[in-house]
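As a starting point, one isolated chain is supplied in structure tokens, in the form predicted alone.
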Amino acid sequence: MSKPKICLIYTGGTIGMIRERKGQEYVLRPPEDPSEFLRYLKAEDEIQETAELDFVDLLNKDSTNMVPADWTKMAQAIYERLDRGYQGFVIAHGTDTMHFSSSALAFALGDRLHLPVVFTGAQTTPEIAHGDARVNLLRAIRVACEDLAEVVVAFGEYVFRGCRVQKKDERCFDAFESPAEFPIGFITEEILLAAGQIRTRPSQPEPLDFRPEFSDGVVQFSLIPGLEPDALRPVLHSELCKGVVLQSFGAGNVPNGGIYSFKGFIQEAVNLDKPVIITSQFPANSTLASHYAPGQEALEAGAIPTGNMTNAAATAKFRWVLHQVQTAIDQGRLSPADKLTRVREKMGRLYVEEMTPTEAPRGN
């Protein structure tokens, strides 16, 4: 019988990082050509047992460097090679920001993938013996021959869905976890995904949505306690400014007391056509209705909720709605004078299962 036939996308991270001598210390560094990679982790011969494996050497990047345009030449160097026989994609990829980039692709590739794309890295580097980088490559390429078709992150012992993950540990093996959602997956002996909660690979698929682009100007403010708005007034003015997130305390709370509210803050966004979104410290708790007063005060002022997305899941949605709604303006397509209720309206609707649905609209 044939193997499967996957392809192998690196964009760096610590699964393929060499530990070099300097002076006292060791300090970690990209490979000078990821081209290696394969044998750095040893794994070429368990490889060859389950696949055939093609290799794209695409970016050799801590993930901290990620921006949002490597988001969209991942996507593209996907969607290149949908017509090339594959039975899914593996992404080696940084922690550090891997849920921003399995939230992006999600969007990107929209929910008519017919393959999976399995998102996958390391907390040690390949030379630790009893680490995790060979073993989690080899589980990454093992998710991507089963029956599934979407954006996953394969870490450990589970299989997320990529718009619903968030790193939670720097150390631990188990460094994922899904916090308003079940894992959609577990890898033992055999790799057990939850029937009737993926999305499998379909008889005759359709045409990709595919919508790779992002915008930039998203700035994040996460919210403490004694934090003035007045000392961020002059970013939201920065004609560099596009759009606001505030990662707020619990289910949406905003202060509203004195000199510390935002109330003010968000109004002031909103009167500069500039979006607010809401995201939480806590994303298990849901943004979208908040019964305290701090919450309802901030939606009131204007706010857009994000039920409860991680914030990596909202924040790769916003940049990509902002993108579609500004593209429409430049168009024709959109008054402006309509910018801020079309954002509201995408960000409320459900795309790729990134949020938990309610009575959220689907697609478009």
Second form
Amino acid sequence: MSKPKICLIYTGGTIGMIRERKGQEYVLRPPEDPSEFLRYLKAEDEIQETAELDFVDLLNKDSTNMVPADWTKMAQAIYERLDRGYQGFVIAHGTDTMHFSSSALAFALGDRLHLPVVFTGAQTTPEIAHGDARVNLLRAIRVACEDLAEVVVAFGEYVFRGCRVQKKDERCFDAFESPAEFPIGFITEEILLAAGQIRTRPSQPEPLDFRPEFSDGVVQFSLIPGLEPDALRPVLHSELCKGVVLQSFGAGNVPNGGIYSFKGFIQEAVNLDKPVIITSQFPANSTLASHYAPGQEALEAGAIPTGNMTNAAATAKFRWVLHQVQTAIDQGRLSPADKLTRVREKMGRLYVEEMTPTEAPRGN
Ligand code: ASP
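The form predicted in complex with aspartic acid (ASP) is what I want next, because the block you gave corresponds to the form predicted alone; please supply it.
Below is the whole assembly, all chains and molecules, this chain first.
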């Protein structure tokens, strides 16, 4: 029987790193030759039993250094290979920013994706015999053979939707969580996917709604008690700044008292035509509608809520939306006067199940 063909895209991370002694200490560094990745993992034989694997040596980075241009590169690498008979794609990636990349790729590849794109990584290097590098890779390959048509993260015992996941631990093998949604699958001897909650492979695949570009110039401020908005004003006025993320306390609450009030800061941003979105420092659940005055005043001042999106999904979507809106303005399809309204409208739309409630308007 012929085995499913899987494309494995290597981008770096601990899953492929080498441990190098430095006196009493050690450093973890990316391998010099990423094509040796599978050998480091000592996983070749085991993979042979599951799938026929093509290896793409795309990037070799600690994911701390990933930037939006890398998301575009990953999306393009998949897009170019869609007609090569692959059952699915696996992306080996560092854990530090995997949730940003998986969110970004979900938006870039869109809701007509017809096969699985499975991110995985590891907490240990492959040479740790009881570690998670080899097992996570093998599990991700199994998930990529399933009846699934979404961008997901397969890590430890779980499969998470790529745009709902965030990192929760930097040591435990159970390293990711999906704070506002149950995992969409469990990895046991079989892969148990949540029937009815996932997108499965369509019988008639349609052309992808492929939008792989992201804006630069997004700045984020994570709020702390006593943060003076005045200290942030020079950033707001910088030409490099095109949009602001305020990572709020709790349910979208942003200080509204005295010199610490962000009301004026948000209004100033709006006057400069720079959109401000509000995300949450907590596993997001209700930034769509704060019932507290500080949250409501931020929205009245012109800030854009982001539902129960994770911070990673909201910021990736913000960059994606900003790029599209700016392109429409540059091409004369949108009046600059309508910029903020269009950004708000698109941030409120649902593209790839990135938030609930799902009655938000869909697409485009
Ligand atoms: N710093 C590493 C990375 O994100 C951590 C990891 O892979 O777990 O690339």
